[in-house]
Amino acid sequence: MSVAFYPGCSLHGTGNDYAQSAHAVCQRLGLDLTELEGWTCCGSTPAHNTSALLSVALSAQNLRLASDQQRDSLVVACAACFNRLRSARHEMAHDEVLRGRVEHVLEAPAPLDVRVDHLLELLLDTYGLDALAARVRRPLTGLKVACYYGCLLVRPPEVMAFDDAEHPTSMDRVLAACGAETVDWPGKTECCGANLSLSRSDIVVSLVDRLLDQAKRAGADVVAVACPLCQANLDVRQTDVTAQTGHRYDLPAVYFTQLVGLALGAGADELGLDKSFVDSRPTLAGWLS
């Protein structure tokens, strides 16, 4: 089954282990992630603070490309890209004036015929949890996972509309199908500081410290994420947390696709498990081939 895939900028850069593991998972499930030809930046989180028109038009251009390539849906892995693409489609559908301005910029009709799905939705709704569980080769039995959704994956609820905004469970259900034990913890939708990591690292350190403390208290062995920026903050900033607070967690932050890939039989190199600052391989040694 061929699936149109929008990687976004991060998955071609600092989040390439997310892309690597997403492809590894889909390959084992018979899903061909076909990268959208000619894709461009979605504008990420800064664009809508600079120009509302630009932020929508950038994402609309990618939806137009999908439509031109005769794709009725576009699968996205990055939470920020997913948020911007789905928000753009929503805003064009509900604001006729904005839609007209975007069409003027694109010199083409608004691409409202293309559905935007997250990779989690692909696994949950298109592939199915029973079918996923049937493909598991190394069940993640005994692994306790704190699923971290962050701010952008499920909010705003009227736009994202695929999971509960306050108590999401989609990632939990996918990883449970792989045999993992997902822990109940209060931080799953709290902010990690996002791109304040560079301009206000003090805020990010404080937020990351709080999140890691909550996950650790819940008994988590790892934190699973679906956003390259969340992964970077929860991973890279652990050194700063220790330096500034004295708290040492050594709690790996991994992409949910890396855990699913392990359960499906993929190896550490194939999943990019060597890319993180906090090495997850000692924690996941029992499931590594």
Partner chain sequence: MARIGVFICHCGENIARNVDVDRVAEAAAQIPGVAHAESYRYMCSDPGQRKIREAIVAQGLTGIVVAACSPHMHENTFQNAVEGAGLNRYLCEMANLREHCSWVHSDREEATSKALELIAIMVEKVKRNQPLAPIRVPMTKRALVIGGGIAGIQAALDIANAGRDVVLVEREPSIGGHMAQLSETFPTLDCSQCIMTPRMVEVKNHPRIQLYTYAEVEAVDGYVGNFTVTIRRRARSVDESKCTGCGACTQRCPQKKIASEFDAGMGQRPAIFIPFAQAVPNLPVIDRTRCTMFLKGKCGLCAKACPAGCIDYEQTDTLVTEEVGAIVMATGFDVQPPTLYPEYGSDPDIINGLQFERLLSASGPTAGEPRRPSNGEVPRSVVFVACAGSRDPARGVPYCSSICCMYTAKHALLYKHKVHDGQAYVFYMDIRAAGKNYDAFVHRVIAEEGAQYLRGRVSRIYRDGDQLVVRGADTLSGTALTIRADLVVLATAVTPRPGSDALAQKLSVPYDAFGFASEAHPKLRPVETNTAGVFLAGTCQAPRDIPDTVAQAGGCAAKVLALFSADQLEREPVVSRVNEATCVACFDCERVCPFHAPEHRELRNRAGDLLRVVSHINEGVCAGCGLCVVTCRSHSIDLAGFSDEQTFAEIGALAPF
Second form
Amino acid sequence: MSVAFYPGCSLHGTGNDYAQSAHAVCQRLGLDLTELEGWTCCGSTPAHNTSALLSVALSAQNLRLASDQQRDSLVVACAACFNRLRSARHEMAHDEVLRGRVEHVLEAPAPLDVRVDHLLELLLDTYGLDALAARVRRPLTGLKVACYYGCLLVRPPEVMAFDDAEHPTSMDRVLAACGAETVDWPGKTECCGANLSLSRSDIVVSLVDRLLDQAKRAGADVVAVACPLCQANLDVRQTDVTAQTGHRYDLPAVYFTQLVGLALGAGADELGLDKSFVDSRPTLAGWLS
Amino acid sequence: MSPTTYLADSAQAVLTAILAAGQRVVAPVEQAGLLAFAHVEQAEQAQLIGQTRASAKELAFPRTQRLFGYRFGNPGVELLPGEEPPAPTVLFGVRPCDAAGLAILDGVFGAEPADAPYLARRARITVVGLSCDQPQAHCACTAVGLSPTATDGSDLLLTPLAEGVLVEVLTARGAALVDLLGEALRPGAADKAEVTARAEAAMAPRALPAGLADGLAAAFGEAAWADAAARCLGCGTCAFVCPTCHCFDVVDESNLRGGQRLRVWDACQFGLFTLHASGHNPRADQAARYRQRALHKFSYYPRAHGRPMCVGCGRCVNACPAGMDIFEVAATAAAGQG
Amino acid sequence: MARIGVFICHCGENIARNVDVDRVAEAAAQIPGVAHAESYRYMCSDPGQRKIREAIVAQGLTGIVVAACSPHMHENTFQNAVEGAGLNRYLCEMANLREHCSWVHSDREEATSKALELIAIMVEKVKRNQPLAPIRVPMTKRALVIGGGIAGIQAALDIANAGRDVVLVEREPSIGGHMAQLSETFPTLDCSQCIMTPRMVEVKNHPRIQLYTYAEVEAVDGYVGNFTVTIRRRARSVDESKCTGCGACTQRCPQKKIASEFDAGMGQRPAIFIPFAQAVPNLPVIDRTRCTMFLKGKCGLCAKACPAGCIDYEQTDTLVTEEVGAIVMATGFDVQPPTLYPEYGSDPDIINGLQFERLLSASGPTAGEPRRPSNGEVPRSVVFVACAGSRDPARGVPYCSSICCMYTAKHALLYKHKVHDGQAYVFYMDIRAAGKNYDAFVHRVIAEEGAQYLRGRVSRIYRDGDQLVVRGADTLSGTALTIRADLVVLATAVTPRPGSDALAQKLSVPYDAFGFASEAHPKLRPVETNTAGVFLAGTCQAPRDIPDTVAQAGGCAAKVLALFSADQLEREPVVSRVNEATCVACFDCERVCPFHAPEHRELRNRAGDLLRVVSHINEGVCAGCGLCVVTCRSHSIDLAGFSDEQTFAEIGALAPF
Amino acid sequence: MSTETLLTPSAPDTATWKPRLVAFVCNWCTYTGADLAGTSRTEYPANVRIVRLPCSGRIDPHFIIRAFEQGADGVLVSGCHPGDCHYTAGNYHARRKFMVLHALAEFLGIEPERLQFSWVSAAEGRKWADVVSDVVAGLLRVGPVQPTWGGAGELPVRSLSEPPRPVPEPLDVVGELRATAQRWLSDCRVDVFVGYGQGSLPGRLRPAFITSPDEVDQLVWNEHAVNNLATYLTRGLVKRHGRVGLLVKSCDARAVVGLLQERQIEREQVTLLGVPCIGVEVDGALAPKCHTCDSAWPALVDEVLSAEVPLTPVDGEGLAAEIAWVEKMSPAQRRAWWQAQFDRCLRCYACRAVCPLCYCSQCIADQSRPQWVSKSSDGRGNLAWNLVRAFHLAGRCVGCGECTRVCPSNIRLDLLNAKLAQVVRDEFGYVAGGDPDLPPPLTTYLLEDHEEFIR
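Moving from the form predicted on its own to the form predicted in complex with its partner chain:
Full complex below, order starting with the chain above.
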């Protein structure tokens, strides 16, 4: 199977520690993570707030590129991009009229031959947990992780078809394979506030407060995420939370790839652990050789 | 009075002339890997070497023949005619054994009460025989008193010579055909004895024991038939490829509106052949059925007509799924009696 | 020679409008074999029927074609009419000129010629019809009831009280079923055990009821009126004939902490136990999977304790055979465990409705005081979640479990009665309270008892310290709710009892995708099944409440008694028959028959030597589907009424005039 | 009207032709559904004639064949939806039979429009009307049936087989074969031993029935040992002799499995001697069945002769390649191709006689009330016979190829058999002649059996 990696804008910006760690993991596992040549924006939230056709067409354009480059699958790390790409594919497959319009825009047939996979799916299904566990060099034994999936990875369930929408466990299983202890906590699919971070930071603060509180109560040492915006909200907003509520958490929000990379033996710099506001390195010191 | 023999360049040339004379011709052609009698329009279509899988009897005695039709009225039934016999046909390239078979059928169907549907077809057939110069492993015509160049049943007989063919005119119908052929035939004569001798020499020696007809009749009650027939599976292949077997069944096929009465081939090896409406079957097992076949061919018929009802074509031996050999069985049964 | 009469109905204008009935009658008279053809305005009316009867007698007709409406409408009518004139009722066929012709084709020319062809087809068929006589089979007037819950008990008592013997088989050590587990019943709040236990005792003491508990139906052979049932009596390890039910054994048992099935895991029992105080029969049973004697080979304390010496560790299962004529399936239901939704987690304080019943029951582990399983305290706040699995095609079952709305209301009420200052919340999708006085009951719970009803779903439940946090939506106010609760009661989905599908297979009763046994007709034959002589009572067929179950059980009893009211069974003669002369005994018929009608018949000569074994269709069982007929390669089987010859004749009439 | 048109349709006048559709429907669902179309006054084409039967499981493939014989342009078969059967499982069984029939019809080149299947429930009056309209529209598209069966004329003939392969040298097992037969007969383990003996024509072998240990020298073994001796098991052998010793190749042993499965023999009546076989000769070359045979060693046997079996890779496609070739033709070509073959059929029933699994004491082809198969050896009767033979062997034929070997008219019966074996394998996951304890595939069903061909 031939795959292409779709980083999306965030992974080249605020989330480049996600990209860094994803590459580190895949390199160590021997998974080819070559970027899709000529990729463009997936459309993100602005596009589908503006035009349904535009949002599908932007994603379709990237699928078209993948198809032209003879890729079977487009692997995505960002939950939002993943959601957009998979939704676009779903909508084209189920709405002939829309597909026709997209084809008109693309001036090419709808690229339904390319699958869209999340990085978690790549590890779970393509690589396999047993194989992953076999490559672990520094088991994360004793590290308690609250896996945070957020909304976009799993919803809407009939489109995303990703895990159990109400109680996903895929990230838990990947990290458990790395030796970590994942905690059962109620917040795993709650909203982090997403892009309200800029327009209504008060809402984000209250949501983040609740998430961190729940994670802390569940005994988590770190929160693991699979989305650059989730990471940003959970990480950056901790100072605001303290300022506005007096609650102090100091709970690092890390990408699951950073934890997997750690288990596979990658170093802090290679994984971009220096890039977050709440520094995870003290918590993870025990595993940073 | 026309001469009784002619010479021609080749059998093919004779066929070409017959076709040129506007005659409808049925001759051996190759179909799906086997030789069969079929309608030909060009001489090249005919395949004049080898033996057809089925005999030539089908033209005169078809597999299925409508005797008459009927239409139901309310009240009453209206009768409709039987089949329209096909146009006059030259049956070309018939081996002497097959031609002799037609002669036997003529006797059977021609005897009173004469069989009108058969005779209607037969009257439209001119048989052009073709002597055998390459007999096959199963050939046995000499065992039943025929030869590779025998004339029985043919209207004309062609015998390939070293150069050209000898054409023997055997009947008035043959002579009438010759009249249409013009220059293709040259009056002339040749001796076919050498051809006959050469062909007979190439045949596997097969002979039927003397006194077979009586020997078989005496062996009727022998238990040995059961052993002899053990491998016979009771299909109709032997009868259906045989030039002389002529048993048939009469069936009605009808619906609400009417129907037709058909004559279809039947075979004595089928269990159903002698099954009575009561459920009783006088030939209850294959041994009895096989005995019937052997005795009909080599005892009952010869006793009545002075010759076996077999022309030695050997098709039944060759085609039998189970390797039954009627010559072998008959000889063994008769000998066992003695 | 056939003399067929054709009778063409105008059906008022229904047929005559689009079909030229006079021309059809004229042409029909020309069909070979037709001796009489006429048309009339209403063939099904008395004068119409009289015309048929008169023509049969006057013309000596041998077969009748009534060209009118669908045979599903009036076949019986005309068969009766024909019979009235002395002709066998199966010598009458109908050509469907109305539903299949005049009502669906507006071109009068086309409809007329089609009508004539439809008649010709049936003329051809009826010429080959054979007079058939109803099949009579002897019958054992004794019923088997499978399942000793309220459905089975009611059916058994009704049948027995009408004077017929009943065999009642219960899988558990005691009869009583779920109803014995319940606290009080909606909407009247009768004490469930108070109304149930007398009926259980009545069963036990009834001279016409043979009771087998701790037993299962192993095999069912035979057919309506003539079933042979093999029952496996599982080893109780206790000699029933000697045991007095004193309970000394149960007190001495060292294993005391086994989750009690009767208490739905809310209470505990020893390894030798009587399921509950009012159990019928009041006999202990050893749970061999938990008993030290069976697990480790030593203990024997109960045997020592027993004053009557009836503990028997060596006892084995026994098989008994019973002959019965009818079977009532009443295997009941189960509720799903409270762990269907992972987002609700699995917490000791999240229980299902049945478990809450035990907490509310006076005979329950808490003597009727609701207490939290986690710490034994009285819950101050209880959240009830309706449809926790039902009506959820994505994750649970798509159907409505029918009883949850009502028992949840009852739970809220009983809880409020017992914990006056407690708060009860009910999350619901909508309230289905369709029974008598049910809606009033729910309103009473809301208005008078103060249960807080919240229309919405629960998204997540998680523990926070000592309490549970329930997050959900109130869609009426459009707000997200977070409720702290001490106890959560999930109204989980009602499912068929495990193993009821296997039993249904033994009984040749179809069942739906969820395992509920299928009735013969949802409206008109709701207690019958497609297997003659097998009836359905209670929740094995679909979720339902106690009054409906009792009514249905009574319906079953009536059906069984009606069946038993004749001396012999009479069946439609549309059955398969084997031509033994040509059957080659491959028994493919046996493999395909859904009803187990083909049997092995030995053909012997006069000396008694076995000649052959051939197939024989048991007419009492055959339902006349004809599957065997088509499967039989030698066509040694034919179906009366729809024979091969009849069908070929119909096809032969298809060619146009 | 001539007699032909009484029974066999003549070429219709295309100007006035209207398609004739015969619908075989079950009494409970589709018939009632059609009633509902009536009560709802849903108009549909008048071309349909309904034949009512109790269940779709009662709809015999012969009825469909006969309807075509009687001039139907199309046949519609309709019953209850899965799960709705009044008799619980009739439609599931029917679905399997029709799956096979559908594939057979397609393989013979009958246009799909002419043979249609649907599930119509008692509530689907609308659907009934739609289905009839749609099927009639399809028939209008394909036009009238051309009464071509029965007068095909010349057709291109192509030898379909893979390039002929040489027959390998036979394994030398004769000594052990004779010794074993002698031992079995001497020990009274068997009363007759059935093997091969020399035939009366050069290079031919034929079945030999040895009843005395003194006669075992008659037994031979070489590449001409073509007959499937298992056939004799149901031809009175056991009755006549008692315990039978039978020499079996791997293909023959599969037939024995079929007979056990269908309870035609008891295992203990037969003692099987397996002979390792690396190929037999038919028409001067390796038999087509041997191209794809992957087992020299027969299963199920009691004893087996020893031999060094050379490894010969199974690389041929065998009949699959020929099936693909046939399927590449257009339906019309396919039909003409088969028609030319069936026209040659003499109705000698040699195919039936040699088939180990054709063991009925009275074949339906021999029955006359009703007359299942026209006795006439013309297009009509021959088509029906060859269809019925193939259909009755669906899921049962073990591919021994005897029918084709013995056909005096070289009809490719093996292709029909192999095609249906493919269908049964692909659709029902079943290969005949494997496990004697499995039910034959047309006597069972799975809820999830495919039904894409059903509307």
